[in-house]
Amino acid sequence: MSAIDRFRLDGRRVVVTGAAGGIGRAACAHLAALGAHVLAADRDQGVSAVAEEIRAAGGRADWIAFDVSDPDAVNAAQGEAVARFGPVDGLFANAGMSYEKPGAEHTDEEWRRVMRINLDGVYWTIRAFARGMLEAGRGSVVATASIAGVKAVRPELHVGYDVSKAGVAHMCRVLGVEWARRGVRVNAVGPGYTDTVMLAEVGIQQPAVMARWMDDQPIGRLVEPAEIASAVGFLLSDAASGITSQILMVDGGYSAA
């Protein structure tokens, strides 16, 4: 295998959750360009558009709809994926949600909702799709953590989101060590402030917040979804064969500043 070929994902089946969002959509396109057969997943059938875009560009993609916050739905989706497409070789557990609210004003329902999607949902997804990889003795898992999972961000307030993403990062460390000798690598990416629709709305509605973010960003700009997608592709590939239990920050230096 050549040095370039180690970055390729030819013939591999990779599931991407949260595929309809900015980071997920970019990851699907990038992984397909690397040769993967992408299974784009999100909570409703709107994710079919992601698969259609990839096929129109000459890549291989299909889609599946399920809710990561429902463990029964996750398990059913895993079974359907294997039945329809064959064994899964890689997973990008990317589905998640955010919101803003002061910590002392959290309701129990709001706390449980963010944990159920961002933390429980990531675990249930990894647990379901990694079983086949462990049986095969090979595979790679990447999950989406965040800069908010490694440092106290500002000026936004979303303690539930922050704690859930810290949990994802540590989950990947623990599972990566547990599964290392079984041939399955587990890592996380830590996106910084990323140029998505959600952040664009912040720039329009709260320009002072966006200005603060730009002041705190060493690179002086938002991270592009394609830059995160590149990190995901690397971690899923054989080029990262010696890397497990790590969080790769893609944040323009924010977490180091």
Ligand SMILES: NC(=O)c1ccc[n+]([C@@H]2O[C@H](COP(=O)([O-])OP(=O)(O)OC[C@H]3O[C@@H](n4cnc5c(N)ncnc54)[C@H](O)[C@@H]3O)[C@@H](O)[C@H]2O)c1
Contents of the next structure:
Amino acid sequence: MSAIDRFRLDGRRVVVTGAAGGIGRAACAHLAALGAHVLAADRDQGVSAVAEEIRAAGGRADWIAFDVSDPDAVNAAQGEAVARFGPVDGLFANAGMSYEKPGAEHTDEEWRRVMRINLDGVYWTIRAFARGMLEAGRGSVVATASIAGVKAVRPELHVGYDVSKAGVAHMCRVLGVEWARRGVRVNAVGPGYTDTVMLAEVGIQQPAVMARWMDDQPIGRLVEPAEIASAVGFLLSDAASGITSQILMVDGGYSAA
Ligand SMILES: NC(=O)c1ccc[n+]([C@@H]2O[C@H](COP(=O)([O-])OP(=O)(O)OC[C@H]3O[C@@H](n4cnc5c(N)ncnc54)[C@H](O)[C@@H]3O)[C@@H](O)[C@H]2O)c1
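Coords for the form predicted in complex with the ligand, given the form predicted on its own:
And the full complex, kicking off with our chain again.
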């Protein structure tokens, strides 16, 4: 295999959750450009547009709608995916949400909701799709952690989100070690402040917050979704065959500063 071919994903079937969002959509396009057959997944049928865009550009893509916070729906989606497309050998567990709230004011339901989607949902998704990979003895899983899972980010306030992302990072470390000799690698990407609609939910529309983020992120700008996507493509590919249990920060230096 040539040096360049090790980065390619020809013939791989890769599921991407949160595919209708900023990072997920960019990841779908990137993975398809690397040769993968992409199964774009999000919670409603709007995700069909992502698959259509990829097909219009000459790539291979289909879509499926399910809610990652419902374990029965995730298991059913896994069964449907395998029946329609065959065995899945790559997963980008990326669906997530955030909200702004002071630390002592989260309601029970708000706390449980962010855990259900960001932490339980990633686990339900990995659990469902990794089973086939473990049986086949081959596969690669990438989840989306965050700078908020490794540092106390400021000035935004979302302790539930931060804890959920720390959990995702550690889930990937632990599962990567557990499955290291079974042919399945598990890693995470750790985005810094990235230019998607999610930032609007936590303050990007406020110039002072934006200025603070620009100052804190050494690269001096937001990270682009395409920059997260290339890290995901790398981790899913054989170019990363020696890498498991790692959190690859794509944060313009934020976590080091
Ligand atoms: N944008 C950032 O600055 C940033 C930074 C660090 C981490 N992240 C993480 O990146 C991931 C992608 O976020 P984004 O920035 O692209 O935001 P986004 O809001 O554009 O995309 C999130 C996607 O997840 C989907 N989703 C949410 N809940 C779901 C559910 N229950 N079931 C299925 N799908 C669901 C949404 O429909 C949406 O399409 C998230 O996990 C987020 O926490 C984002």
